[in-house]
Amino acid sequence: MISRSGAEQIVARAPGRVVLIGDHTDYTGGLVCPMAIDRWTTVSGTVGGSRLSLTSDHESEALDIALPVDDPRLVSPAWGRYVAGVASLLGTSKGFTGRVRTSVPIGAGLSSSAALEVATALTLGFEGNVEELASLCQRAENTATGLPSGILDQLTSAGGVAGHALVMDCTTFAREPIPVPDDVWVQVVFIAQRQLVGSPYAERVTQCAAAEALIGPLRSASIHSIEEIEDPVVRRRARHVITENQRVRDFATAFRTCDLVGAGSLMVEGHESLRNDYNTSTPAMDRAVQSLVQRSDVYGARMTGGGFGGCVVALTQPGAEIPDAWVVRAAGGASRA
């Protein structure tokens, strides 16, 4: 689109996501089951000049940097590093001035950073398929922040399917859309602000790598193989990943057959594993999950995302009134207007 002044105008948006089952499996190439949600980050503006300048409706400090970007890790403000990481990998040299708006809660574990990266890439002219877009944005985040995160968030934001959850293989990037049953609501409750950079997240990645050095890829390891791991902490980490991969398979089957009780039970099992074997839950999140699963109109609940704070997600009967919760619906993936 061309503005009255003759400058090229671009608008792109990308959704956040919620993980129904399958946390901390993506960076070992495992299985996940997220869905893109109807909360969006939009980047809009005009092409021109030699600087990348963005204001954000949710950040007090604007981003204004020269192009091309040499080292996104040095960019200030901190939120701009996600943008700068994308620009650096794209080799962006043509300037852009614009605005960021979002309805994805920041710091809530719903992938506001991935939505920003994906929308930015489309705004800055990325051309390629969903897998390439997700891979570029994952590398941008890894480079810009030093966080060794997997591809779950970016692949969900780029490739979401309206009305469907996604069963995704984080090695092959294969995605199978699974219809979200009509007679269920997905509700999200915010518990506490969190930031994965500086959290024990990277330690968990290292521990999984240590397990794989002993028993091979966790995506294909048997549960019996963890007995070969002497370190009890590393053994627990491996147990979570192996059992969580199986929970993703079982959850997909439950959703396909509309077995909501079974799906909810798997969510609770997943939360217990994240709490006991992976130690990424918090007392507040545990209390929230316990309170939710005691209700007769809730099929299941669990923490969602990287942990150490953020949100819990609940599978409920339609019309269930959960205090301070909001209903999210499965949305389509990123797009450029």
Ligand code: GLA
Given for the second form:
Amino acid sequence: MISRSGAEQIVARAPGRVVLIGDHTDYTGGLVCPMAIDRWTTVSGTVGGSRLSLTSDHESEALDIALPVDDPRLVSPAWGRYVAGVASLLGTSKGFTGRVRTSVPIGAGLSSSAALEVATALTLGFEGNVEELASLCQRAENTATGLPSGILDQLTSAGGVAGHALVMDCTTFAREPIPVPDDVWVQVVFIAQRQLVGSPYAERVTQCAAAEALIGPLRSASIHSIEEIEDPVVRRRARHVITENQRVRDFATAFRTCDLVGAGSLMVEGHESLRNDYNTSTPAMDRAVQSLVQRSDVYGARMTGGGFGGCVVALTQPGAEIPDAWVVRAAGGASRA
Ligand code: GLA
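Cool, the form predicted alone is there; where's the form predicted in complex with the ligand?
Every component of the complex follows; first up is the chain already shown.
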């Protein structure tokens, strides 16, 4: 698109995501089952000059930095570090002036940061496939924030398939789209704003590495092997990851065969595991899940994403009126207009 000034207008958008099951498995190369949702971050603007200048409809301070980016970690305001991380890895030297808009709630565990990274990369001229896009954006996030997060969010935002959940293998990046059955709604309840930077997220990654040093890759470890882990906390972390990988496989089978009762109870088991073995839930999330699963029109519910706040996801009958919830639909992946 050419703007009135004659400069080329570039627009790209990337969706947020919700995890139906398979949390805290990605950074050990495990299995996940998310879906991209119908909430997007859009970056639009024109190429020109030598600075990267972006306003955001949701942030009071604009980003305005010289190119090429030197160290994204030092960029202010903080939201601009995700953008700067991407520009730094792309080696962007041509200036860009534009605007960020989003309908992904920020800091709610629905991957607002991945959506920003992926939309930024496409706007700044990234060329490559979904896997390369996701890897670049994951590295941008790791570099810019210091958080050792996995590939789940970026791969979902880049590779979403409309109307489908994705069963993804975080070792091979293989993705199998599974249709979301017609007779189910996916609903999200916001619980609390949170940030994973500074949370115990990084400690969980370290604990999984400690478990793997003793029993090998958790992705292929047998549940019996955790008996070899002496430290009770590390043992519980390993138990979550090994059982969660199996729940993703079972959930995929249940979803494929439209066994919604089975899928829902796996979600509840997954929540219990995150609460008791992985300690990433919060009392408010536990209360929300408990009250959801008491309803006859709810198949299952669980915390979703990194945890320590964020959102709860529920699988419900169509038309179920859950207080403060909104229905999310499975969206396609990121695109340049
Ligand atoms: C965050 C991270 C992901 C993943 C989830 C938990 O969203 O960014 O890489 O680890 O938490 O499943």
